[in-house]
Amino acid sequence: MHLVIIGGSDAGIAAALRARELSKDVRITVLLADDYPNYSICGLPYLIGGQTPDASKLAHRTTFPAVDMRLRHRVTAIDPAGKSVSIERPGGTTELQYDRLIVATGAHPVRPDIPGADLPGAFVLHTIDDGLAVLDAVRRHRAGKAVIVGAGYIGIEMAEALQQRGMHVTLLSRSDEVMPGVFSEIGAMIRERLTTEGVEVVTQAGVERIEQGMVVEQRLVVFTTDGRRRPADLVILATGVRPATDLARDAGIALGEGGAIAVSDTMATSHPDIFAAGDCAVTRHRLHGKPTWISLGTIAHKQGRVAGENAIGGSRTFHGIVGTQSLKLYDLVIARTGLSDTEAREEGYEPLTVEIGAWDHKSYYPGATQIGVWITGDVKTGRLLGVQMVGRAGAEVSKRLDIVAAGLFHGIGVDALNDLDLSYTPPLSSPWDPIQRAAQDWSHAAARSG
């Protein structure tokens, strides 16, 4: 059997490794459009910020025994009937036959449809080459001005990275607050932390256009909807990504939520012998059971592993997601999983959210800090729906949230969090962990509301 995989990032590599792990006989070919197999997109802000100065470290591995890695082989078409792919490669074009195909083409950054978004000095951030180009611009404009369009995860991480490089940074958010995926109180904390570090945060401000400056060579000017003109030595367009599904669409493969490739729980597409995984494929949210699309490396790794196993004859199932994410900003950690009350209400739940503050460990032991916990449950059934947390690095915010993510995955009630046998020692926690304290407060509030 010849297994061909289009894409060599998280999902593609996970698929290749799982297939090779299970079978020594299958022939595996991975086709990459660039020179960087298995690189970490999530690490790009840390390359630019200087925490990871060597770009090669962003690739976990670059060689894989008994896997044919073909770099700079860009697939231009899929022929499901002929079971072949057309390829542009150095020196010309070629075709490659397959028995089974996995599409792991990832996602494309969204370059907003505004005049000037394609000018030199206006960057998207998605590939190693993108990161190196931004890093080169940062080095050429030390102590210069940077404007970041978009205040989601990447925009916020890049604000820190560029500020730490000595640039004056302006972060633009079209929403009322930064990071609109979290509760507004958490967004306000993020904005305050950025402001403390000298980042100018502007909310309710979109971009009308970007123009080439006339005074300093290569300088840009960003015109925003609040009537301001903001000079910039570089502009980061952090306005999201979209699934890279042009190949699949042109081959007649069915698309689903968000324009991503529609797949079954086995990662099979609408075409026999073709699977899809990662940022190009839909997933299923366990809290409402509907197809959804979320671009996360954690999802890509898991889907790729399932696709790789099933493409060589397995029967593994991908069991869906609950939307777990985390972010570190300076010494602040923000994490969320599940649904917010707004999202829960849209899905027909009757949500109640309770906020508490709790010490990360016993307050009499040195270094105790407060963790903010927002817990959401369904008043009608008591089902746990989601948690958002914020606290200092070292307070184990992200790992505490993972406890909740595991509970959400298995559909537990809020009160069931109190039954979990969690570890305790005064330097690390309390007999009742902060998530359990939050669960108790939620139960009291739900009883009063009923």
Contents of the next structure:
Protein chains: 2
Amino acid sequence: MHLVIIGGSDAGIAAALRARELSKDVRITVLLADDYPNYSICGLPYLIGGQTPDASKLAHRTTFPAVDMRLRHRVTAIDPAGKSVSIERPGGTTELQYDRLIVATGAHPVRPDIPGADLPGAFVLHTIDDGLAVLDAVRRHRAGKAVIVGAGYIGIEMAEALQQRGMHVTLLSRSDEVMPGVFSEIGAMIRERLTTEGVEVVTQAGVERIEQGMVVEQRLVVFTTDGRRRPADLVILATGVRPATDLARDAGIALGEGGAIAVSDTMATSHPDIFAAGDCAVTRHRLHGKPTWISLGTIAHKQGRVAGENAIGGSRTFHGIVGTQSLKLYDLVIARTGLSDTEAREEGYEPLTVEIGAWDHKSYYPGATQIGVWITGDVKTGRLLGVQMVGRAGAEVSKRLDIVAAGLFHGIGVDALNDLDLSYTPPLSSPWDPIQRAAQDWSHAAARSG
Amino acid sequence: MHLVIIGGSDAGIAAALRARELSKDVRITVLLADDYPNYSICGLPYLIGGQTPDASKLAHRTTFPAVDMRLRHRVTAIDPAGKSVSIERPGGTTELQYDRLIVATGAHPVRPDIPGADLPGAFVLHTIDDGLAVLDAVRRHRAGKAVIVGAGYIGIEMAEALQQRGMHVTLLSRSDEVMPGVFSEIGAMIRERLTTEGVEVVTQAGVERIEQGMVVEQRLVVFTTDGRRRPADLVILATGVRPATDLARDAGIALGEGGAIAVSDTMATSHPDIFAAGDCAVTRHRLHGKPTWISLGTIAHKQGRVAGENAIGGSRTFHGIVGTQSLKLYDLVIARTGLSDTEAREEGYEPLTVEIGAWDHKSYYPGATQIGVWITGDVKTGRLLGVQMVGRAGAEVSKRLDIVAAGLFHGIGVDALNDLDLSYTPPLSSPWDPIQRAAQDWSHAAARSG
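Can you now output the form predicted together with a further copy of the same chain? The one shown was the form predicted on its own.
Complete assembly follows, chain above in first position.
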């Protein structure tokens, strides 16, 4: 059996490794468009910010025993009838037959549809080559001005990175607040933190166009919807990604939510013998059961592992997501899981959100810091819908959030958080963990509101 | 309705607060033997170690609105037929009628049955008064010698505390290793860490007797089973606790596992209208379903909350424990949940334990440290049985362990840990959390062994 995998990032490599782990006999070929197998693109902000000076360290792993890794092999077409793929590679083109195919083509960054978005000096950030290009520009403009378009995870991480490099950074958010995926109070804390560090944050600011500057040849000018002109040595377009599905679509493979490849829970596509995984594929949200699309390394790894197992004859199920994400910004940690209030309402729930502040550990032991917990549950059923959390690095915020994620995965009620037998020692927590304190306050509030 | 609660520590106060929260009408009286309502006795090592200089800060809370807190009211008898309790208080004795009673009498420290165990200078450590007495002795013997008998959680925490105070500390363990509740490799790491800090750790050392020293009046001499005589200005007897159930037993209330009060899942005792909660009561281990007895604040809070609700007419269930505990020792964090290999075997499981080392976050981001994960599962069924973890403070070890505790609570298989949608950002974790990496290695090892 010959298993061919298109894509050598998280999903593709996870698939290859799982197939290799389960079978000694299957022949495995991974086709990569670039030179960087299994690189952590989530690490690009740290390459650019300087915390990770050596780009080669971004590789999750560097050896792939008994996997045929073909770099600079760009697939140009899939022929499902002939069970082959067409490839452009250095020196020409070729074809490769497969018995089973896994499409793990990932996502493309979205360049906004505005004049000047493709000028030199305006960068998207998705591949290692993108990152190296930005790094090069940063080095040329150490004390210069950077404008970041888009204030989601990447935009915020890049604001810290470029500020750390000594640049004058402006972060533009189209919304009323930064980080649209979290409660606006949390967004405000992020904005304030960035502002404290010297980043100029502008909300309700769309970009109309980008022009080449007249005076200084290399400088760009960003025209924003608030009527301002912002000169920039460097523009980062962090306006999201879309699934890279041209190949799949051209091969007649069915697409689904968000234009991503439609897959079953076994990661099978509409075509026999073709699986898909990672950013190019649809996923399923456990809290509403519906297909959704989201670009995250954790999902790519999980889907890839399932696809790798099933492509060689296994029958594993991908169990879906609950929407867990985290962000570190300076010494702040922000994490969320589940549905926000707004998302929950859209899904027909009757959400109630309660916010508490609690010490990460007993305040009589030195170093205690406050954690903010926003907990959302369905008033009708008591079901736990989501939690968002903010605290200091060192306060175990991200893994504390994951306790909730584990509960959400099992569909528990808010009140059931109190039943969990969680660890406690005064330097690290409290007898009731902050998430349990929040659950208690929620139940109390829900009883009053009901 | 008059709810009387005997005991004002974790369980008693949790019960009072919950009853108060649910009902405005019930009259609530809490009878405390001492002066310290709702104090965190888990904090005693930090009072003595100096991290918490002010004992009053150990109070979890200091106000108890609409709860009648009676300090120095020691209950001497319960009369279930007459629904009253007899009380010794400053100035005399009295009786108090109840409609519902919650026994939350906690635990007593065990003074080992050896000659000299009650000499002045030989301390147990369980109440705030105990802690203050030890603190006083520590202040009188700053550069003196301390011998700690017993190398469980309290003994180990006290070794750090007294070493931090400048004392020469000897920690005696009867077992082959310190901290019998964890894998011996973890015990060895704890022992090495203590040794590095200058604590003398002696294993396989029981105590035969303690004598008053001849030369220096105030000094004790500890005679150990290895034939050594160890002079000590201060001896800490950290040899465990037993449930404080004399009152209950004398009232004819049925006792159970470990001599603790037998309770149903609603915290009801064998007597109508009498509930029990906390260290004096039996608990249930979810991994074998059997009654067990364990003294922990987290359990006391949970049981107290359930007892408080049910005593006033509610019908809440205490859902049992999975055996979660954590310890901070200098900058090491040790945490465990579930059953150890040995415990699992005793319960009829066929346990397999796999150990891995993994970075707490992506090693390309500064500050990554190694976490050791020991994962135990049942080879026959694939069921997750337990995890033990060791890492540095700041590596989110204790709350990472709690993700497993949440999974264990739901009875998941080892492999199902991989399905959990956990948070990832390079400065805080990896796309597969270390607990998931451990689960993958376990499944691989189990497949090979099967």
